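Consider the single chain below, provided in structure tokens and representing the form predicted on its own.
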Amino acid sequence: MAVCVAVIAKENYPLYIRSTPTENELKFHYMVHTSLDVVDEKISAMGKALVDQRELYLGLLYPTEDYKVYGYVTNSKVKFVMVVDSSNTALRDNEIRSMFRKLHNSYTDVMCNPFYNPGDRIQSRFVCLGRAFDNMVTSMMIPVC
């Protein structure tokens, strides 16, 4: 399970960050901004291959000591930044692939809701919007005890 999801606009800024336990929130917002880096060297390595390809899954993009990031790019270049424990060693790469889809998925009933406006941040307030989204979102989170 996640402790952090992240959707990122195609020009590096935060659409939707939602974290857990909330006491490192800022630590988790500081791993998705410097993953970002190691996004961007991972689709200029592929170049025109992203293009032709249909796999949006980049994997691992870097293991810390407590946590491991892995990312997802879509081909709107929207950028899903996901932070797993490091412990759970159950959670295998399939896993994280099926979480992206889903994710994937979700945001792409949220972009063709005729109310939202794209490049607006992915907010839970409004009812008919972001709240599929946060509840899919609080699924795949690890539960707080």
Contents of the next structure:
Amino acid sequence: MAVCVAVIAKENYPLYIRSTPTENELKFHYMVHTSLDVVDEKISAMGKALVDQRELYLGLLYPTEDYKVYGYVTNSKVKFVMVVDSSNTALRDNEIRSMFRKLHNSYTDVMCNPFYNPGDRIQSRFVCLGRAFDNMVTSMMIPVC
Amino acid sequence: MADEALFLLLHNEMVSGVYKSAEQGEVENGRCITKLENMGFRVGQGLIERFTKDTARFKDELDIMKFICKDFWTTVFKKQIDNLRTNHQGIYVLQDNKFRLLTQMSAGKQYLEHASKYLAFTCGLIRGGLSNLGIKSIVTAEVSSMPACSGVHVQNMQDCCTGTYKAMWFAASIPHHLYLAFLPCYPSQLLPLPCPSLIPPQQTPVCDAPLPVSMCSHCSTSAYE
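Could you give the coordinates for the form predicted in complex with the partner chain, as opposed to the form predicted on its own above?
Below is the whole assembly, all chains and molecules, this chain first.
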């Protein structure tokens, strides 16, 4: 499962970022930040690509020694970045894809919530606004013992 | 279908609610169009997020406009846009020959002056949707129905006979900005642009390329001046 999940707005500022509390949080922020360049690169290359390659899921952005970073960009240019432990070899591409779909569904629900201002951070302190989103992300993260 | 009727009724109540509060002085008179437009903007943002969830990435601006005309319109108004025209420089004209929100009152010319009220929300809907997809736009609406408009297009004349209101959407762009205009075609009843502040004066969109629309003597220049 994921160790860090981030939602980045179309203007490239974080809307939501969450990592497993046991790890060094700053390191993940840094990884997500650097991955945005790869996302941009992939999108601009995709503009010229064929129809079947114009998928929202971007696939593996880059691997590091301990982690793999995956990306997903919605049509409204909101980016989802997920950092996964590379020792977890059981995690297939299809599963990552379905996790992103779940994340996208939850984000859409937040976006359609009349109490959410588009462009604001997604915070879980408001019941029914960020709470559902937060719970969904929690289900995607590594269960902390 | 029931949900269609619900949307129509809700929309009608929304318009009359906003105008009633204007009469009571809660909303500044004349701000009603803007208020309705802003409501539509937020709804459009949410809707487009949901509708584009399962579609492939858009290739370009035209691809987005086609999506608005087909999928978006079908979902909201249960029919497609009848005609989409563009000058390939960022001006788009969307034409709906049987616009759902106006069909109930389009038997004659009686309510023509009220038509603009019922278009503001939709203007916002398009603008919000486009802005969420990364296109800054201006959307204005135009309604044409009366015989005075004859000679504009063939479909237009047919409409004159049946007396149904038509809605047209216009779009113009300066580099990197798209201006969608949705202009009322009857001469003296041009809708105010939803947010004029978006157009810096020196960048006021000029319709220099020959548009099919310019055949219509009422709408070719007035909105872009």
